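Only one chain is given next, in structure tokens, and it is the form predicted alone.
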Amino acid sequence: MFDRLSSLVIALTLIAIAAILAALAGGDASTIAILALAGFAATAIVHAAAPAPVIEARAETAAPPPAPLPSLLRHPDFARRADQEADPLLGTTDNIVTVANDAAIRLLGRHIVGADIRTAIRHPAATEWLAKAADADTPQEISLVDFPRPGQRWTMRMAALSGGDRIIILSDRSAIDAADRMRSDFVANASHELRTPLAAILGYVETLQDMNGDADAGMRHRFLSIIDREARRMQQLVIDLLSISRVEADRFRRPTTPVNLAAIVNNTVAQLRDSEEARAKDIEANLGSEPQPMLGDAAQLGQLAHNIISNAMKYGRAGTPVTVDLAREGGRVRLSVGDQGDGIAPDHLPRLTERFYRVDEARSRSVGGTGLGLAIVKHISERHQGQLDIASEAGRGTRVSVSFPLANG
């Protein structure tokens, strides 16, 4: 089909040809004019009848949709990097676990990969939190109490990625909670231990003041003796509290000073034998003649030996020996102190180095124990890379030993 422009060109061409032919045929001027007018009229009709040209609009090329961002969880380096994390790390896509590092598998099991995260972490708080994770008000971290076992606590954090992916990190807070409880217990126990002798001192002082000189010399002397004993008990408790505080502050600093453990133990034994302790003469030392060189803090090692030996003197039976032995064992040297007391039941042994723990509170207080002696021994031993061992048999006695690495071992 011709468009309007093409039809107009053809019509004009035909008019021109008709006019030329009429002129050649000898037609007059009026005939030629009529023929031209008719041609123009026909041309107009043809031009009007011809369809208007259709201008096809060029359709704009639509921009292709943006390619989806690659998933971080599927990156080949992600799993390798995740395994280097000490904390359990999980990657999920639409709540399905797709990535679990080694720590997460050790904690939750290998079966969690491919499982729904809400069932992989079996804890009510985690399930509720994950169900609301899309809400703006959802906290970014929650606590999982008694997870995965009673008495433990973990925290759970989440980072949302594109495409429904999430990264979930679990962190163990059990040790932090235990340390907090220990600090609270320590403060409470120390306050109690200080309050007890202080109350006795204040009570007897008030009694003496109320007597107004009416008491006989014997009663006054007895009351003053009790006050003196309780004051000394408070003094020793303060000394032990300061000691354990200093030892704990130094526990990460390894000693670098060369010392002779044999000389330190020998000096401690000599001090105890020269003291006014009732059992000072019961000490039997077998320290040998050769030096025992090691790297250590002489003051702390002396306190360790003093605590172990004085404990054996307090809890052993009167008239029985308190043995102190020092001997080499390969590249180490072992200090052993034994008594012939009533012994300690096996269920108490693991707790003997806890601060303020006593097997028999009444007896411990009666002999002047503060409940901190073996706790101090434990901390000093750990700082010097020592190995502490406590063995006891009911009715036969107790032996406490600590072995240390020799400087040339």
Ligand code: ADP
The other form holds:
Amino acid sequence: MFDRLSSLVIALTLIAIAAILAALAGGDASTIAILALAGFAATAIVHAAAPAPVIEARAETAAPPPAPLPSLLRHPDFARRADQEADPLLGTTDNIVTVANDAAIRLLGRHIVGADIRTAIRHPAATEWLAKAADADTPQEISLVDFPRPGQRWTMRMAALSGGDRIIILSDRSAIDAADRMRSDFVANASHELRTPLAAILGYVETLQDMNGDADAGMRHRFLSIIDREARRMQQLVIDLLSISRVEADRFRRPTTPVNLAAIVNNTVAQLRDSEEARAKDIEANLGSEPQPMLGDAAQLGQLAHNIISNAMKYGRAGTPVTVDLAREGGRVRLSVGDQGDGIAPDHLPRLTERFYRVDEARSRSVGGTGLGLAIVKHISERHQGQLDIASEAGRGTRVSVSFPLANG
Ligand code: ADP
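We have the form predicted alone; now please give the form predicted together with adenosine-5'-diphosphate.
Up next: the whole complex, starting with the chain shown before.
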């Protein structure tokens, strides 16, 4: 009821009162002193013998260990959700693959489940990265170059969970890399194509200046016509570069304007027949009399027809016909241009629509080609849901055709 200190104070107070009462009752000094000493001694013994106060033990008592958190990887929804992910996704516990979604199994094989992740991925950069503890210094994403095959590149991202669990996601970057490479190749090629005629122009201008009026009229005329030809080549290149960038920018914008393909092709044929081209008179057009309605960009479709027909004029043999046909095929209309020329070897066919790809560079240059004509055709065709087809027979000739859906088809 009383704590130890209070009991001691009370006891001493009672002894002091007893001693005072004894003194008042007339006891002698030594009796009072002995009584007080005995009282103090008794009190000290009682105090020493009293049980030590219990200091309340607080939360220091060890609590039972917390139950481990349930693993996200073993959640029933996890595997289902992982399968919906298009990129390969893996769940690992202490580096052993416990979950692999469909995309991961397609990429790495079914045997990876239960295997060590480092064996499953088998790439030095991945092995090194996985060996590191996941801390703030560990990069969140690494590149796997030449994975799974030479020339390909994937990235690997990891999220570390509790209890040694990890989620690993792989993403294919090969197509992005190829697009980047194509872009930088394109800039390099375009610069090279512009530099060549520019160097010729500067060279001939310098020669004419050095001659200081000594050159005879014939030589001056020859040099000036080279300058003129090279400047026109540059001009055509700039026009084609602008066209390709415009066409590429419009790539995903479906045309919505109703146009008549027959009228557009007829216009292009008329322009080429009226041109100074040596082969202008060789064009034989069979466009029919009915309109060919489709949704399109008239200027782009005119350019497509122009590029295909002028290629046939450039690469067909002099004096042979260039045929231009327009015909319906079910719900589509097909523009088909044929020539009688040297043709194209089959291994070149798939690459003809690449920018600056030429079968014979010198030949292309000699006929004023820029190497961009068919790349522009391909883009315009794709924008109009066209199907481009190039068929060629070595020594006989080439037929380039594009079919488009008719507006009422
Ligand atoms: P270019 O400006 O060089 O003609 P294109 O992109 O129009 O570029 O064509 C690419 C290459 O395809 C040409 O350099 C040429 O080698 C080949 N080619 C295109 N059309 C024909 C054709 N009708 N006959 C033979 N080869 C052709």
